[in-house]
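Shown here is one chain on its own, the form predicted on its own, set out as structure tokens.
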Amino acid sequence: MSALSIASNIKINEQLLSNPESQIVTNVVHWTDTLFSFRLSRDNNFRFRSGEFVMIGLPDETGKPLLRAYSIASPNWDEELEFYSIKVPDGPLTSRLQKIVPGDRVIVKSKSVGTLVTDALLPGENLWMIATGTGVAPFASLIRDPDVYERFNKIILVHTCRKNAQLVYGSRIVDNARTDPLVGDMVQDKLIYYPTTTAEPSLKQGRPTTLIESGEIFLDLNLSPWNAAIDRVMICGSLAMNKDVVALCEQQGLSEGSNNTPGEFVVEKAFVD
């Protein structure tokens, strides 16, 4: 790191020390050259529902907070906050965020919101979570929440990335959930993990929309095609994927839900990967 970069980081941390909404970086993992996760301390008064997002960020050159919406990847009972992010070399925020190290500080706003919460869904039997890329983050939170397993008999996490290495974070979260002392027993019987790739050979290849339309995913998992009476769907990923899966839901008679009016499917519209 150059002397100029070090000076810039020192200046940013000095600004954050006086910010009551800043939290301390406790851990950073760089999964690939384009993906990383990080954990932050959590204010004792910060409350959120698993699946929600919050505005986080760093000061810009003028000291003004530069904020973006990030899904919280940790469950609501965790003592820390975890986030999963892409790296954009020239991104206003991610170009800075990808350089954080333990001991640095990051701004975390006090209010969390979002539609990917169980409160926005009607009761059902199967909960499908359809994600591409970093869209797996809110589901990393939800699959470690006991409430999800109390509400649904099966939870199916479908995660699609271009390359196998990009699936490692989600795979690690699933493995950890299976041995978690709080939800491990429920996860063993109820969680189904279905990873796919689109640009490299893997055990399962194909876009989620293609696998759903063809019926291949249902045959693989020995489950029936979506039925509005029993199936609930959560969607988070690229804009194109979100749009296509919403159309598939509506074709099967599923209606979109919200916090005020629960339905059969919900989609995150605050951001895309």
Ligand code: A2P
Second form
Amino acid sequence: MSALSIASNIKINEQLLSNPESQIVTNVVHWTDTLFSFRLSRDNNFRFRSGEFVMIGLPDETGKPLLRAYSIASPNWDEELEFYSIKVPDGPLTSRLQKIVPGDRVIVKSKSVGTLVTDALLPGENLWMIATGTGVAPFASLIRDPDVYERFNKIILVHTCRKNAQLVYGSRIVDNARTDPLVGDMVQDKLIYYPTTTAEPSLKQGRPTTLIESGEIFLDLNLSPWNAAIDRVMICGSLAMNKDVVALCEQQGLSEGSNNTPGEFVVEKAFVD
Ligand code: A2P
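Show the other one: the form predicted in complex with adenosine-2'-5'-diphosphate (A2P), since we just had the form predicted on its own.
First the chain shown before, then all remaining chains and molecules of the complex.
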């Protein structure tokens, strides 16, 4: 890190020391040149439902908080909070957030919200989670929540990225979940992980939309095409991907749910700077 960015980090941390909504960075992992995850201390009073997002950020040059919506990637029983982010070179927040190191402080607002929650879905058999890019973050939380396994018989996590390296964060979460003392047995029993790439060879190539439309994914997994009676779908990715998967859900007769009126699918935009 340059002397200039160290000085700017020190300034930010001084400003945040007096902010009761700031939390301490405990760990940072850079997965690729454009993706990183970080862990923060968690306020004892902070409660959230798996799949929700919260506003987090840093002060800007004038000291005003610069906040963005980030899905919480850690399960709700974790003592800390984890987030997964892209690095946008000129992004107002991520250009600075990517420089955080353990001991720094980050603002975490006290209220979490969102629709990628099991409460917004009607009971069903199969829970499909369709993610592209950093859209895997809310599912990283949900696949470690025992409540999800109590409500559904099969949980299918579909994660699509251009390259294999961009899938590593998600695959590590899945691997660790399989041996987790709390949820490991349920994960082994019920979670199906289906990673795909679109710009590089891998075990499975293709956009989720193409694999769903062609029926390939259902053949691969020995499952029937989506049926409103038993299938529930959660979608989190780019606007274009969300729109296309919503159309596929609607074609199959699934209707959108919300916290007030649970339905057969729910959708949320992954963080974009
Ligand atoms: P593709 O490489 O075919 O565009 P991005 O890096 O742009 O956020 O994309 C992440 C992943 O989401 C890529 O694998 C990309 O595939 C895929 N993707 C982008 N748009 C759509 C869409 N409308 N439907 C399905 N997958 C999409």
